[in-house]
Amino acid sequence: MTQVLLKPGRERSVREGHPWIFSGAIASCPTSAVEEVEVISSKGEKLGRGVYSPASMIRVRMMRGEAASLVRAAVARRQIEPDAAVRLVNAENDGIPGLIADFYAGFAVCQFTSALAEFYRDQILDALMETPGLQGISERLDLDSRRKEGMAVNPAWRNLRGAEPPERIAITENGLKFLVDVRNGHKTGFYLDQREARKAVGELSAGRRVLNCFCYTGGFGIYAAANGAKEVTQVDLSADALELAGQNAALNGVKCAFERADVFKYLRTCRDAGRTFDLIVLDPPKFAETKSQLMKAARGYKDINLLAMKLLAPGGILATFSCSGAMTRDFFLRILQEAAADSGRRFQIAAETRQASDHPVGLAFPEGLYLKGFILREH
């Protein structure tokens, strides 16, 4: 097996279990191809094996075990109901860097976002097909991640194994029903990582006027309406997302108002009109892909949270989230503190959320904790 030699002093994170080795940590490697390699310390110690990716800044991703065994172990840790949606494999956090596999009522949707995951593709798919109740596997291409790895980015969706999924897959989550578009929707079709946060927001919604910003297919708003919200307004810029959100509302027998708008502009319009809400949800898309984009993202997060805070009725609640991996929990909290100070209002942290429990975080991989959330209550 080809050997990758590390520079002196660069083996500590590998010993501790971190799966990434950047190009700057490598002293020598006699290959320029994507292949399985053995990683060696500067003192000649064998540290493990991984897959070398010459096109990526993360030159080697480590894997501590066989791909098929790691997939089976990850699936065994999940509770899979026939009509439910659950993450089966959570990339580095389940031991397989760059592999996402989500289960939607009998159909799995994968994203292969690293050269390592692509290298073991067949083994991974064989093991996934053993999942109880699974009828087929399809693939969604995460374009940006694959470009960084020098991998193909077309087609955007394709069926890989077994039965082809329907245009819309009906799932059940905490007793509510949602239609999922696995071919064209965000991520693999649905934001599974917000499952527990949606439940928490729903439980706070009874009798309140709720505004759900960046609503996508309506998750938070439908939870609010189903839990007795006085009124629910769902806002998103995507007409396709709002159409599916309307279908999801009808599927659950709840009423929502839908507004197609840029959320920043919509919040300013509400401010100028003197509108208020009792509970506002801010679940925006990723504002910062990298650390270099962090300060610009921080301004966006502060702007939108300040606007929302000003729109809350007395004693109102703000559920606010950041899915930007480059944004740390403490930095996000500091932004919220500054927004609250500028709003002239005082808030308590009523609850703190993170990605759902089927999106575990590896202890040696803190980057796995990408979703941060705070539920703030005015006092």
Second form
Amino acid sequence: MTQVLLKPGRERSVREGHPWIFSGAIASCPTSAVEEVEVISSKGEKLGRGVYSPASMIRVRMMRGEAASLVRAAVARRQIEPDAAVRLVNAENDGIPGLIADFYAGFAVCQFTSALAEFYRDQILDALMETPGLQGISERLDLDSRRKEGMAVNPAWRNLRGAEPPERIAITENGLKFLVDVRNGHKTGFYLDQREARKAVGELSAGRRVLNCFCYTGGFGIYAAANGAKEVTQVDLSADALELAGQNAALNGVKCAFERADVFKYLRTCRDAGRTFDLIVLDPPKFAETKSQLMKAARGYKDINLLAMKLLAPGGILATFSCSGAMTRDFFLRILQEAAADSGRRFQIAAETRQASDHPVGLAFPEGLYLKGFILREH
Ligand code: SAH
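Starting from the form predicted on its own, produce the coordinates for the form predicted in complex with S-adenosyl-L-homocysteine (SAH).
Next comes the full complex, this chain leading.
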């Protein structure tokens, strides 16, 4: 097998189980093709096996097992109800760098975001097909991560194995129903990672006037309404997301108001009109893709959080999230502290959330924790 030689001192993270080797850590490599390689320390020690990716900054991704058995083991760790939506494989954190596989009521949707995942594509798909209750597998290709690896990004979606999913798959989450568009929706169609936070917000919603910002297909707001919120306003920029959000509300027999607006402007409109809410959800898209965008992102987070804090009625609750991987939990908390200070209001952390447990974090892969959340209550 082709051998990749590391520079002196660059073996530690690999030995600890981190799956990435950046180009700067490599002393020599005799290949420029995507292939399996053996990684060797500067002292000649064998560190393990990986897949070389000449087009990527992450030049080697490590694999500590065989693709099919890693997929089977990941699936076996999940509890899969036939009509549920579950992440089956969470990439690096389940030992398969760059492979996402989500299950939507019998239909799996994959993202192959690394040369490694692409390299083991057939073994991965064969193993995934063994998932109980699975009728078919499709894939999303329209991803920046694929572009960065030099991999095709067209068509945006395609079926790979078995039956094609319906245009909208009906899934059940904590007793609520949602329609998922796996062809055009965000990610693989749904924000599975917020399942536990949606439940937590639902449980705090009874009798409250709720504003759900960046609502996408209505998740947090529908949980709030179903749990007895006094009124629910859902805001998003995307007409497609709002259309599906409306269908989801009807499917669950709940009433919500929908506003197509830019949240940054909408919050200011509410402020100028003197409107208040008892519970506000802020679940924005990734503001920082990379570390270099972090300071600009921080200003964005501070802006919306400060505005939201000021819109809260006394004793109000702010459920606020950051899904930017580059934003650490502590930095996000610091931004919230500054926003609270500027708002002149005092908050306690009623709960802290993170990505749902079917999105585990590899202990050796801190990058795996990307979704942070705080439920703040004024006191
Ligand atoms: N909370 C949702 C997921 C939110 S994803 C859930 O639980 O399913 C982020 C959403 O923000 C997307 O739907 C996107 O359309 C929307 N969005 C992005 N920028 C926006 C802006 N400036 N104003 C309003 N919505 C925005």
